[in-house]
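Encoded as structure tokens, the following chain is the form predicted alone, with no partner shown.
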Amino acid sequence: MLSLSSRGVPTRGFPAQTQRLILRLRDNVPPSTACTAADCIYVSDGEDIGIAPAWTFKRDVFDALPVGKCAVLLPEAMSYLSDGDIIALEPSKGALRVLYRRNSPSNSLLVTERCNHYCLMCSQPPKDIDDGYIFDELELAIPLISKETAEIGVTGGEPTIGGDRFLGLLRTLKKHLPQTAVHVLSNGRRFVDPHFAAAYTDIAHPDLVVGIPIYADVASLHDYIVQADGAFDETVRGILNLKAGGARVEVRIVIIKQNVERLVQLAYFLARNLTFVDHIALMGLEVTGFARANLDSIWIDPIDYWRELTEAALWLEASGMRVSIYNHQLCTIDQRVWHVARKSISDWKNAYIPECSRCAVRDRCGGFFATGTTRHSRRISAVHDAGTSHA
């Protein structure tokens, strides 16, 4: 699992009143290379001085840069850190945020940690913060981000709290990054607003799509697990709001012990109700945030609902909805669904345990959430004939 943010992170150089920065790793760029005021040298040995701009980004010789220079010293733990990576600075906390990793299939844009959501198995528990400058940082960073990056995710909280700046954030990714899918993650609740999903849909980007949680087909359930009242008939209403203005939505179900009886039920109701929507992610469980603090409530063994998963998921083949499961191994699913279970977890958190080095479907297989190697499937043992299953 890799580090995304240190604290106490020596600096020099920068002036007493320097908030937050935004900077763009740059590997040994010669003096003739155009350079933002945004970009800064990964400094790997005393060769590489002579050729740093005005920010200078230090991995082994922090000490031995001239006086004047600005300088960051660079945790071991990010020492992954390469040309084109983004980060976020603030020098007079020693505070060091990634934003962006040019080489990773998996970067998320974090726009706020406030949600009006409160769920049971929450990665990222929400905090009534203000947080609005984490919009102005996006905001300086994007224009820097890779314009062959293939795919960026929007998440948080809940993104659409920030509502105009929300907007255009997509609007910047739009102008910025014309030919990169963006995929954001939103409970759906504030596209009640009419005028809201037609200012969204209005964006025109040419390849965005919205992930939507649906937890139950009965009303109570699915609030009960988000701790919202009134949250399915908003989240359903807005959905409805999103595709009469032909906005791509993707419903997203989490699989926990309190909605796994309903499981097929909800296919079924997203088949006669739904069967609009672009997607459907069927999705085991995370173990963090409140997910761990619940986790004696809320989990439940794969093993336990192999049956449901593959019903449903073969309901909603058949009934012509692209469906994918997500956050299983394949030593847990049936095989007869095995064609639609996705590598899914982000490169950074993804991680597997000494049974897998001996599976035969290891390359197939998604793996674990580097937080869930303590708590998994009793049934996790390596496949040693690729056209066999456990369940």
Contents of the next structure:
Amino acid sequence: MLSLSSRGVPTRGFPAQTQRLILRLRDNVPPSTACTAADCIYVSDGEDIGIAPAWTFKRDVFDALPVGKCAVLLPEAMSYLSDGDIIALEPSKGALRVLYRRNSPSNSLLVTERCNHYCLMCSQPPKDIDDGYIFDELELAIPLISKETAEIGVTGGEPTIGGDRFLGLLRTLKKHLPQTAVHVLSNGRRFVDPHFAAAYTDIAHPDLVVGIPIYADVASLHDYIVQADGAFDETVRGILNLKAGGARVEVRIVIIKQNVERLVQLAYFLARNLTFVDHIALMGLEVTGFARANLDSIWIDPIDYWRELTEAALWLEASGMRVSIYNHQLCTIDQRVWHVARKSISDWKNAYIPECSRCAVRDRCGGFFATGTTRHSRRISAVHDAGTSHA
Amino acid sequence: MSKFRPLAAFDQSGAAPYTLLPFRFTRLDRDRYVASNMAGEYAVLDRTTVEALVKHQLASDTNAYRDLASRHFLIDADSSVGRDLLALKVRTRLSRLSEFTGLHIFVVTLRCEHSCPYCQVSRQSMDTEAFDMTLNTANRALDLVFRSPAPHLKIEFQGGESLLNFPLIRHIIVRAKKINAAQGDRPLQFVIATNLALIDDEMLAFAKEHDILISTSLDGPADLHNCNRPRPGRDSYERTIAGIEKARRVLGHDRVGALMTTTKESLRQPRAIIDEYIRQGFDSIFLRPLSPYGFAVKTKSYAAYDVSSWLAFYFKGLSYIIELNRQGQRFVESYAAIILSKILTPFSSGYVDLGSPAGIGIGAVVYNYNGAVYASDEARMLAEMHDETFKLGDVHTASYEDIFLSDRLLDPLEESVALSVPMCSDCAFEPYCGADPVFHHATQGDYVGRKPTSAFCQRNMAIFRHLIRLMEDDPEVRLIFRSWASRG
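Given the form predicted alone, state the structure of the form predicted together with the partner chain.
In what comes next, the whole complex appears, and the chain from above leads the way.
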């Protein structure tokens, strides 16, 4: 798993009052090349280039820089960082967060840690804090992001809690990254307000999808899983408002012990009532955050629900809906649904276990969350023949 | 999980009695009932559950309760969005009505070189051009076609053998495209219904140029087909097969469809008929009942077998087709697919005979060779038996408004809303059914008819029960059926 934040990072030269800097890491840039104020230039041999701040992994280079030179010494654990990546740096605390990696296919912008859900299996437990500064940061960072970025996520917390700031962020993305697909993760409840839904669709972003969870076909069960009364009705109405405005909507279903029993009924419900949504993702649990704390009460081995998963996926597919299975290892699911299983786990938290090295379909398999290699299906076993599975 | 509240904290369903949304129930078999809501969603329930449900005594922690809440048979203090969703689904089902007449059938000639005893439109000898549609009649009919507000238009050519008047087909297509282009270019599709015996390269080149679909007749294997469909030379089957191959080569495989007609001879051999369709590369078959019109009545073909022997044939065929699907062969029975799309999807089907209100006039309309306008294909067949009840007017004398606002159309439409028909209004299968006023007029002398003695009711009720039972008893069949329904 990649390390995406660090504290106590050595810095030097920054004025004492410097609060938070958004820096784009650049390789050696010839002196003639124009740098923006946010550029931070790599130095490998102590040679100072221009007035922009410097970044390096080498202590001796860092120490040898002239007096007054702004510089940051990045930890070895972040040696993956390279040209075009973007960091947020608080020089006084040495606090550093990686906001964007140019070479990664899975960049996400976390816009807030606040949320009006408190899901039993939340992988990113919410914090009730004033973190509006994040929007400020991202407004600065987005113009620095490579225009060639294929896709970018917007996540939280609940991004729509930001209200107008959330909408403004989408407009900034549209303005600076018109070629970049944007995938928002939201609980959808804010869209119950038709004005908000209309403001969202009015942005007319060329390639925008919002992924919204529906965990059960029965309101009380969904509300229980997200720990919020009335959530089901607001989410469903929110989706209706979004689709009425022509937005693209994905429904995301994380499978836990509590909703397995009604998974097939949920598929019936979606095919019947929300036929017009653009994609449905049936997702395995990511064992981190609350999911780790609540693991004993929410964990169910995929091998114990393969029948329900198969029927739900095939039903949705037969109903003409686009369906995907995320976060499941191929050896835990029925071969009849392998064709909808995607390699869905972000590169920075993806892993395999030793058993996988002997597997004939490892290349097609999404593997594990790095956090989930310890608690996984008891039935993980290398597939020897790409044409068979035991499920 | 101390920070987390238990399920019970979110379940207020017991706080107040649940409210029943409109639904009906009908016995499925000895122990079970089918309940259906306004949007056609169904649940199969045992008697105890039905009783508890209607007495507001069904416990909220049961799966039956959750299923019924999820399918919008009831709402409770927990959630009210079901009412919105139900309304949305009902609107979706009915939305087709606002589109009005999409299918326009031109009977370009009554002449035919076949002499099928079951023919539902009296054939005329080959050389009597008096039974051809004239240019003038066709032009007037076309003017009516383009008055229709439908967002998609389909013009279908029928006979007799339609290709015997190919010059007129050519004229109509060219002219229709011209009018359409001047009118905003709606999607416009052409279908030629033909036995293919006379098709030649020139016709196919024209069909290719105008992207025309071919609909032909194939009754089954050679001996059955030739027995059903006599023509000089007794080579109907051979000519049909050769025609299908030729048409597919020029137009593309999926541009050629086939329909079969069931006769007494067919009843013994559902598998052979289905195998023939598979052999010829079709991926579906429409196992059709014979209709009580035209020559079929005169020659006693219709009386030759009753509903239950047809149903036995149908179920045997359906079961064979399901077996094929289980083995991985994708093959669809089209009548089941039409019904299943009503049972399993929020959409309605455009199939005229199962419309409610009926599809007559508003789903399809027929322009006969002589300019008479009929409310449906069956209505024209009835007219050939000298019953002009469903003649809506004449293209030469009547305006669009005369025809489509006539009492001759509006009365049977009004009486064919199944929701308000005696017995239908109480029937759980009503959302899947229609009220076919032409059939009931032909067989019972009344648009509505008496359902207990209606062959239409008997046949469809048996099919609804059969399809639902199959789905209830086998999840694999449920999936197969769901994939059929998507095609509608």
